[in-house]
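Next up: a single chain in structure tokens, the form predicted alone.
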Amino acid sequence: MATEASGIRTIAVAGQGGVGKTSISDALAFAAGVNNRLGRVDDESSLFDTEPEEMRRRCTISSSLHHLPWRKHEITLIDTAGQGNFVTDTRFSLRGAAGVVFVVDPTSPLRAESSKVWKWITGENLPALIVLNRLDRAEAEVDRTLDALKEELGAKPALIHLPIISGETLKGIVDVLAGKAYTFEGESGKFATVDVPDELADRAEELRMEITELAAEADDELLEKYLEEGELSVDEVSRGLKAAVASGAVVPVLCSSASLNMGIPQLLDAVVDLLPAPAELPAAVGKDAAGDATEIAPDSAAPFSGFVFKTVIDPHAGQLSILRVMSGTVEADSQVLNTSSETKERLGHLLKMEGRKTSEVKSATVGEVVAVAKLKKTHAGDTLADVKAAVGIRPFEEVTPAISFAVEAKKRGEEDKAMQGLYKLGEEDLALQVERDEESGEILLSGSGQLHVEVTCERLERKYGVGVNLKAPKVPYRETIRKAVKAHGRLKKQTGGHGQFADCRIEVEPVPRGKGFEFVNKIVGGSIPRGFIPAVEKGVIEAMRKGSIVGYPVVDVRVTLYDGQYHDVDSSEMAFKVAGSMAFRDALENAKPALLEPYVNLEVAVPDECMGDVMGDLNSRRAKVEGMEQRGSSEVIKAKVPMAEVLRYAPDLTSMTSGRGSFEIAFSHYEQTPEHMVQKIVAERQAEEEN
């Protein structure tokens, strides 16, 4: 039997890398009794970081799920990535959540990942709690962190806990709402309820009054009572605060130390008391079968719909599609419609993810997260729905990779095996892009950063037995011309019997950048029969595949066929194709050929104090800076840069900004390459061919 919808909480634990998100998740699991010991990342006993690559790096790479019982509620916990190379996975995982526990380290500044994740949270209108972790450290600064949350994230924090510090040691926390304090016994998680320490009483009362006002403002009935009586009960404040959290008007801030296992039961209480059940959220907006907008109410009695937010390829169970039930109730062995691919799917067993293990359930209702094995046409971002009530839910937005590498199999002949393995990894990790470059024949692997791509290759070898080497991809240079010329192509061969004859005259001229190729037929009087003219065009196009400078494709030219000759017996389509190719190659030599290089649009967000270094670096990369704007405490630089200069920009930016910078990149246009760069590129190509 599915859990009652009101007793469900589906929570993502999110934030920048290195703040202790997984440690918080492990502490929550221990407090809820699903683990008989406190899992730790450092000794590889975590319930969540279970992949070899995660254990080795002490870093979450892909989100992991577990279910926790607490006060007759079921909490689905999604532990997400925060490190810059892997944080995009969090964006997708948030679509599986109905609320967020946003973890902050008050001993270190907020980085770009925090701003990015918070932007995704607010963009999805997800209610959130903020947890200040690592308050056991002497350098922790609560007030400075609250200011940063306001100024850099635009959050509306309200402190509902105060840390109890004795000397430099964290002893417990004050619950501002309840007017109580909790002191903890070692790392057991057990605590004693005591009076608020005298030195914190005034601050606690001041905060309680502030929170009472915020709670009253969120509920008209409570506001009326507060204005009349000047006071609200603890339960009433909790009710009003929950409404304020649901609307995004307030983000409660709690205190904890995952390493000392302090403040964890109180965090679980806050998840149950202050974050809404998925069924209490507003209706999602989707599309009906006709493509019109429709509301998808989070009602367990409504027709079923579910959103697939993650794919996991399990070595035993095969492909698992992980979905959040958006409406209705779904049972095992149901037939549903994938409204994204318009195909029917049979749901077999419904599984709950418990780290890397699973447990079977018979049904799931609104807000629950379940996995289904071996769906044939279903991918992350798809909607599954009742066959008789088809709806579509907003799919994922496409991700723009930050870096690309060419992938080369270590063993000859394993290229196809590598490609298939990478495609499967791309099913699990939507921030990866895998494609074969038609021009160079290379397998291109693109991701969020160099570490992201390297870890993918490690997983490829471990899971699919294919070792690969990474190298910088070839920059897709192009060639063009700068001068209009006329050229002549003539083929005449006599070999006994039928010969081969074709003669064509063309004019080749440059066209504006980005216009591509244009073929103009100006033959009059039948000097070349109409049936042979397409063959001339084919010959020209074939010759354009290889330019005269370095051998890159030729673009942005107009070719006009204006005269020629033919022979009644010896002319053929093949002959005119060859003549057209000859004419174009002849034209290239005299038309002042030029090499074009691709430029990209680059947006770089960096802390103010790093601006000088980043700007200097961009100038050294031949960037054309087009503008700057302030976003929070970061400066965003907008520039156009040659692609060749930023193939491996990610590690350099990380080094310059100590990991606090981020960037987005997208193709812009082609420009002529400076002459000194042309000579360098020609020399490199010659060296490649000699090797």
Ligand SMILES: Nc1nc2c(ncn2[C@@H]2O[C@H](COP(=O)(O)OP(=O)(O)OP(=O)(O)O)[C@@H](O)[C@H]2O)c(=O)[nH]1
Given for the second form:
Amino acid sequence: MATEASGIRTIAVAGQGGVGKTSISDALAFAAGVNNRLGRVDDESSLFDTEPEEMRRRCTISSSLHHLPWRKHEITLIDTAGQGNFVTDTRFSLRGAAGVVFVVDPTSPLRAESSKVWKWITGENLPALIVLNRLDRAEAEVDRTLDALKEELGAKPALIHLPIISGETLKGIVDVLAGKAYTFEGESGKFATVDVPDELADRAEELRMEITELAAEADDELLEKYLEEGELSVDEVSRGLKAAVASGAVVPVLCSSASLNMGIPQLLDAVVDLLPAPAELPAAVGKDAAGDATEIAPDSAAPFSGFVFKTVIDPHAGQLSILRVMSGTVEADSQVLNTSSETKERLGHLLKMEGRKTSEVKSATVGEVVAVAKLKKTHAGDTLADVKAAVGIRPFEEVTPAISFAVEAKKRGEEDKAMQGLYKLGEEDLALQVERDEESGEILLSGSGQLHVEVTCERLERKYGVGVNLKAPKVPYRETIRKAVKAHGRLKKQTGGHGQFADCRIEVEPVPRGKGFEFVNKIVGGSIPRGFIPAVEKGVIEAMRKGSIVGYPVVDVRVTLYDGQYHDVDSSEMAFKVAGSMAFRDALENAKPALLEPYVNLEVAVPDECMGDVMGDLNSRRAKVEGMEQRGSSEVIKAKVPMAEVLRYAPDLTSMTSGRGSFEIAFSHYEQTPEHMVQKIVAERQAEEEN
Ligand SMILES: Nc1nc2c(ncn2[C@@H]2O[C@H](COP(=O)(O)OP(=O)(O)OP(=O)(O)O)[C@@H](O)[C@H]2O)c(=O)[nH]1
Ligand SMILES: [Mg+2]
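Output the form predicted in complex with this ligand next; the form predicted alone has already been displayed.
Full assembly next; the chain just shown is listed first.
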């Protein structure tokens, strides 16, 4: 790719569901000339929402990207999902971007999705622009929206555009910095530059002064000039503002209407002028080959490192790993090290992606995003690096699903095919979890919400030709222990020729909730040879898959292997694995096992008059209400609720609020299940097994 590092912009378009992110992305692509017509979500002609499941629902499910040339720059644009069911993909897609265009709808209140995505953006220290879209609508409220951005997101917005509204719709935009205005000719995207309308002149000047000050404060040289002369040029303000954006001191706010194709070239200009090139970002923190913290500077002369932020499985090209070059330059046909799986990978062609289409490039440098086909042991979240500078970049955070369903193949005997298809979908979609219930043989499909699981089943049928039915939602209970105990596993058998011998002693103890599993080796003096110790761990992990109360996986335990015996001839990995399993099962019996149930964070928005009913109902569901707040004309209730109590919340909320309530659910944590519920769950499970 020919563009110099300073001419690269890699941005994610993000925000809550339905605010017009994809519509804006299409309008940007049209303005940049990569599409000869304006793609529209509503008539299924979008360049970005191209999967049948997305087109049918008019909703982005998985991010997709295009490259837009603009003023000798190359903008890589990643359009992300906003609907709560699909935002895990957004969270991880943000790792591919060096800046964000955050889209807001001033005609309706901010929802939980906005706060969630904004938190991820600031957590990644991504410089951002905010776009107020849908300004063609009479109900748009700019000032209220700015207040909400400050109060609910903690953002520091500064208007750099003012909408020119006439006859209740958008006619043009005031460019506060330039002291000019643009009026648009219909939906052509063409505009004329005119004087600022008289009625907006004072407000525009006031905003210009504010931004000039912000810009001056971001740069010592500019500050000195500003203090001496009391004024800065347009270019100087722009330069200072860019520095303020990069440090997160301010988020410029722009205006648009994607449907009317207004404000779009101005947004492209702002991306180029106000967002940093990836090479201008501060160094990322990573780990070196020894595991020590190190800085990964976005320097094109440094050794190569790249972060794989997404996987897509293409029917023709197979698996594509999409990576952002974090440092150095990568060439086609080179060998790199996957420092996460510690495997050497040969990169074949480097592919530049345009939606689902690809074209070959010879190399890619800092900030560029390229795809590589058919890597053997590379997953999204992994780092690929120069073999001689084996750095690791912070991997993805663990995702815990919010809902689980049992699924069954429509055709008998297609269970395995369904499992294989679901595993492949899980490669592309990290919010998805697929398990097989050891006992019933049922497939358990877990995801972010019912919609997510339903969409997954549709994809499974379309892409892998297996139809499945969703059965009742299931609660993914877990088991744990409450007491530290010591246990012994001993295998001694004479089979035919030589025997099987392994002996291990372990201590099993509870660890804090959410810590998962820890294995500690304290063998000294070789009572078990080192080569057999991983086998003991494997045996323990196998035994942990099934707890002793109901048979759910066991979590939050530390297992310390402290002693054992072996035999020169009769010991084997297999024998030690069996002994490890035996020891763990022995421990479980005595360690005061407990059943854990998942809690979810529930956010319900309801009209004021329904509050009483909804609160009463929540109490009957064992909810712990944590707070209430007014958001627009709705009351928002935040609570932690056992997942078991809200498996079918949607129809109940609909009937309590006559369809005017909405809610969002995300996994929160596990807690011990009350004793009387445990009996019920055990009985239910037994009944299920007898059927
Ligand atoms: N009136 C008006 N409607 C708009 C505008 N932008 C988008 N829409 C409409 O809003 C709906 C949602 O637009 P999308 O572009 O799919 O929104 P999105 O943010 O990508 O939605 P998700 O991908 O589901 O998060 C579509 O029907 C668009 O036509 C706008 O500026 N004005
Ligand atoms: Mg979209």
